[in-house]
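Only one chain comes next, encoded as structure tokens, the form predicted alone.
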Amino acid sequence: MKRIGMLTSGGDCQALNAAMRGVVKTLTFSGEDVEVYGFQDGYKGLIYCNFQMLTGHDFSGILTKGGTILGTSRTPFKLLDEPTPEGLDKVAEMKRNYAKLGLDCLVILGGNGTHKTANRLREEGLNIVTLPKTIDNDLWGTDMTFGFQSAVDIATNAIDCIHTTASSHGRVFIVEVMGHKVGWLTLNAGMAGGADIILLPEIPYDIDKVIEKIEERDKNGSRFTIIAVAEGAISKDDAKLSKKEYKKKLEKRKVSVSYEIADEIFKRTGREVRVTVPGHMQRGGSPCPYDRVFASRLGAEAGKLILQGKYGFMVGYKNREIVRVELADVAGKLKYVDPDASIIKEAKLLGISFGD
């Protein structure tokens, strides 16, 4: 008998259900007797031992369902050693409940912060297997995370829809895409949607260069310009600030960076600018076919690891193959867009400006 705990932590995304389904189906079809304890609302469920027993029936028909049947919440890693409002030691409670339920393994689906906590639990002696979930595609050790492609599709569709109204009215349109620290989502959606300017956190922009591109398009007879902006995009002036100084500036900011850019463009050019923010739409809805297949493959490999009794791994994707990555090597690392990456150089060859 295998007793498996499972939880989803951090922001939700498409294909969480598909990935969990892949794990359980693999264990079930192996002939192994399995009990699945689904902890509700992420690590919070493990801390308070709030769970539900799951059967194969619970995982039937969820391949195409967005969100997570277990619910999710954020338990910041930096606050992990601070007690709960009731005075509970979070790590100690998670260890205690793991032992009380007699779990053989804990399957954790999440992004960067989730993986840091997962690695902490591994260091505390728990058997852990993780799956890489995030629309940001910023987890180190894997070329792809599930949820990313679905989010790219949604953000791209938003840019596609903006094209017609932008061209009709001859306006500058800014589409703000999710991504505080890393710009993979904005980069891919921007290129797929035919954005003229793409602003990423990794490439500080010069507003003069942005305006220069808009005016260049005007001179070439283009009636409109579309700018894809990551929510974490940063100007060259702000990039010169210390982390402390920039944090203070963000605390005083009343609007997102997209509205600041729009205001600056209007002041300098008089051009009418509109901002569109798809927001949490990018996390929602049914997973695209790619993510359904991808998450299922990751889940199957996680199930295989459990059957083999091999723990302490994140199931990742490298060079088009499913791989096992040491969890200790993943935790605390982000996969940034390299400003000198070939995809950036190729985008520039296509005439796309990055404001640099």
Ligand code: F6P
Contents of the next structure:
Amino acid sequence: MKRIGMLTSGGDCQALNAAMRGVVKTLTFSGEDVEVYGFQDGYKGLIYCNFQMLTGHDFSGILTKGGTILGTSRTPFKLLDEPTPEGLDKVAEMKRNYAKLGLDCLVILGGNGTHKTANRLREEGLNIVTLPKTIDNDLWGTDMTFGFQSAVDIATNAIDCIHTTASSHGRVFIVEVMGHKVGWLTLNAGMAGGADIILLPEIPYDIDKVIEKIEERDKNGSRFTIIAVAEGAISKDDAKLSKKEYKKKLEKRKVSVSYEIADEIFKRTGREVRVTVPGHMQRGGSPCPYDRVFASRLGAEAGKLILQGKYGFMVGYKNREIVRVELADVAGKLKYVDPDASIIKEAKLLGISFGD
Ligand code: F6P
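Beyond the form predicted alone, can we have the form predicted in complex with ligand F6P?
So here's everything in the complex, that chain up top.
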């Protein structure tokens, strides 16, 4: 008999349900007797011991379902050692509930912050297996996270739609893409949507270069310009600020970076500029077929780890293979777009400007 706790933490994304289904299907198909404790709303559920017992039926028909059947919430890692509003020690409560329920392990699905907490629980002696979820694709130790490809589809669709209206009106259009501090989503959606300019956090932009590109397109007879801007894009000037100074600037900023860029372009060129922010749509809806397959494969490997009694791993993806990565190596590291990567060079060969 295996008693498995399961939780999804942090921002949701597509294919969370597909991944959990993959784990449970693998365990039940093996003939192992399993009890699944589904903690509600992320680590909060484990802290307050809010859970529901789940059976194979609960995982049936959810391969295509977006969101998470367990609910999720954010429990910031930096506040982990601060007590709950009721004065509870979060880590101690999670350990207590794990022991009280006699769990063999916890399956934790999450992104960066979630992995830091998962690793802390591992250090505290809990058996942990994690799965890499996030539309940002910023988790270290895996070439891909699930949710990413679905979000690329949605952001690309947004750029596609903007293309037709931009060309009718001859306007400059900015599409702001999610991704937190990294540019994977913007880079991929930008290239897939045929954006003319792509601005990423990893490649600070110079507004003069952005305008140069718009004017060059104008001279060549293009009536419009599409700019894909990562929500974390940063100008060359801002990149010179210290972390503290930049944080202060962001606190004061009332609009996102796209509106600042739009304003600058308008002031300097007098061109009509519009901003579109698809926002949380990028995390919504059904997972794309790629993510359904990918999350199922990751889930199957997590199930296998549990059957073998091997813990302390994130199941990841390297060189087209599903792999086991030490959780201790993953926690606290971000995977950035390398400005010297071949994809950037190829994009530049295609005439895409990164504003650098
Ligand atoms: O990490 C996923 C993500 O969607 C980021 O791309 C984005 O910056 C953030 O979450 C938004 O968070 P929230 O849902 O808390 O607004």
